[in-house]
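Here's a solo chain for you in structure tokens, the form predicted alone.
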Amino acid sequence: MVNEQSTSVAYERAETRQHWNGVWDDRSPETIDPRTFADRSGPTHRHFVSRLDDVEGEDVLELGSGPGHLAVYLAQKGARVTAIDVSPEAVETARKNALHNDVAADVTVRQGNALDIGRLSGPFDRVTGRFVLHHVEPFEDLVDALDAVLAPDGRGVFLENSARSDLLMWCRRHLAGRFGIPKYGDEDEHPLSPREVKALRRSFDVQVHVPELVFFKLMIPYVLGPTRSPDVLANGLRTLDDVLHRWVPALRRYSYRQVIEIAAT
């Protein structure tokens, strides 16, 4: 429910493509510091990046690359990166960021659809993406495409949201975009469902990591507002999530944030 700012690589609707073109349009190149890249977005993002820390010499495919920050980081860590995104503006921004950070020789950015990744020059040692799997339909076709491009001993690591909490999904359907509550993302996306995780398990060994509980702290960007939240209240919501994550393990599965790791079988 928070602003993932990711781009689907499988959208066909012109309205959706236009939405993401607008997100990434006319962005200036940014310097990516590999020492701080993992630390800027909390425990789940740090865990996600840690699962990609040993990519030196590997061929890595990133789906839904957006402005190319992750692709640049992976190239800085020694990977040869192929990045793909459906948005022409995202592709252009990613190329500029690769050039700006002196890794253009190791980053190839293509405009394209996730369901067509079999046409790329694989196989790949790693496949990765942030907030992208839940955009792609039919999801079963995406599973087949991942299976086709992943090397026999390859792995995939994805930072994703989750549709497991019925309460959060009710709020997403009935509150986001109404009553002054912002709506992030586009009209077509839906958080990754348990059914889709099950589809991944049919072709891969799958591990689901939940490094933190992201539940009550969602009120900060949605209800309180990220720039006007009283520090005491915002910190209280974060603390509540942290306490529940530590002492009530059964609730971790309802976190809105997760890291999905797949391995070829």
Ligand SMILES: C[S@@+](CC[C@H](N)C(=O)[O-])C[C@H]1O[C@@H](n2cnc3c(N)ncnc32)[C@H](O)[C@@H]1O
The other form holds:
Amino acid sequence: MVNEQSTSVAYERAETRQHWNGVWDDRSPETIDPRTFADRSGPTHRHFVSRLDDVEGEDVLELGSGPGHLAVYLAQKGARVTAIDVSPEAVETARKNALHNDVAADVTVRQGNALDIGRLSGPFDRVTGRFVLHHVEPFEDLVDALDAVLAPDGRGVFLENSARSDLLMWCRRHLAGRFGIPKYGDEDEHPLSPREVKALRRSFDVQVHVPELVFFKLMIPYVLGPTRSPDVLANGLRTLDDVLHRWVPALRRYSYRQVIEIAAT
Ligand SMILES: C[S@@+](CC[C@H](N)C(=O)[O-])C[C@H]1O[C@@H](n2cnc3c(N)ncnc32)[C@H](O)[C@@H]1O
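Compare with the form predicted alone: the form predicted in complex with the named molecule:
Then the entire complex follows, led off by the chain already shown.
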């Protein structure tokens, strides 16, 4: 819990905690190289990390920190980081990673619900998170909580998935978790919806960036299963996404990946 008075367990489902405990359980510490961290997974991640390059001397809050790789990176860049995750196993792994990477003095990891960030010692110059906003419900309460902890000129940046494409959402609903096709998330989560982005706009200046189109390449595991895609097809679908991203900007809004920036108003 965030602290002894924390009472928000009503928001947390035991199954969600269990799911993520299983994911982060028993992970060996990992060395994070700040020179290559941004390049870990494609243009969207690169863009996201580039928006956090200037955190030196700032108080940064990371939501849903999982194994703590981003928290470590931010501390390596000179930030004082507070990280929060609902899963005790994630918290333990993140603490181990902070120690392993010699940044434990600048990384405080708390177990708790993102809705409880008001109990942490803010305000924060930055808030951030990778693939976490879409886990938190009620989302409007999260928006209020973010608004309360962000410093007057504070900013936030989030790497997120997106529910904007009906076709991708149909595949996710009907194919993921069946026919040998993996399902990576927990039972409660749904990709971030346009309604939730709108809720952010009510309290913040919001910018949405789509540095790459993630659409047809997502069809590879959906249509062919995780291990059955011939390289030539996989490469073809990736190329199709890249070409469409470049030449048909109107399609970018349907990408499954996005970077969301918020600024206090
Ligand atoms: C998809 S994982 C992302 C982990 C990490 N951000 C990363 O990029 O490696 C989502 C994380 O959010 C955490 N989480 C889910 N719901 C949460 C909530 N309501 N409050 C805080 N953390 C939550 C999970 O325990 C999990 O570690």
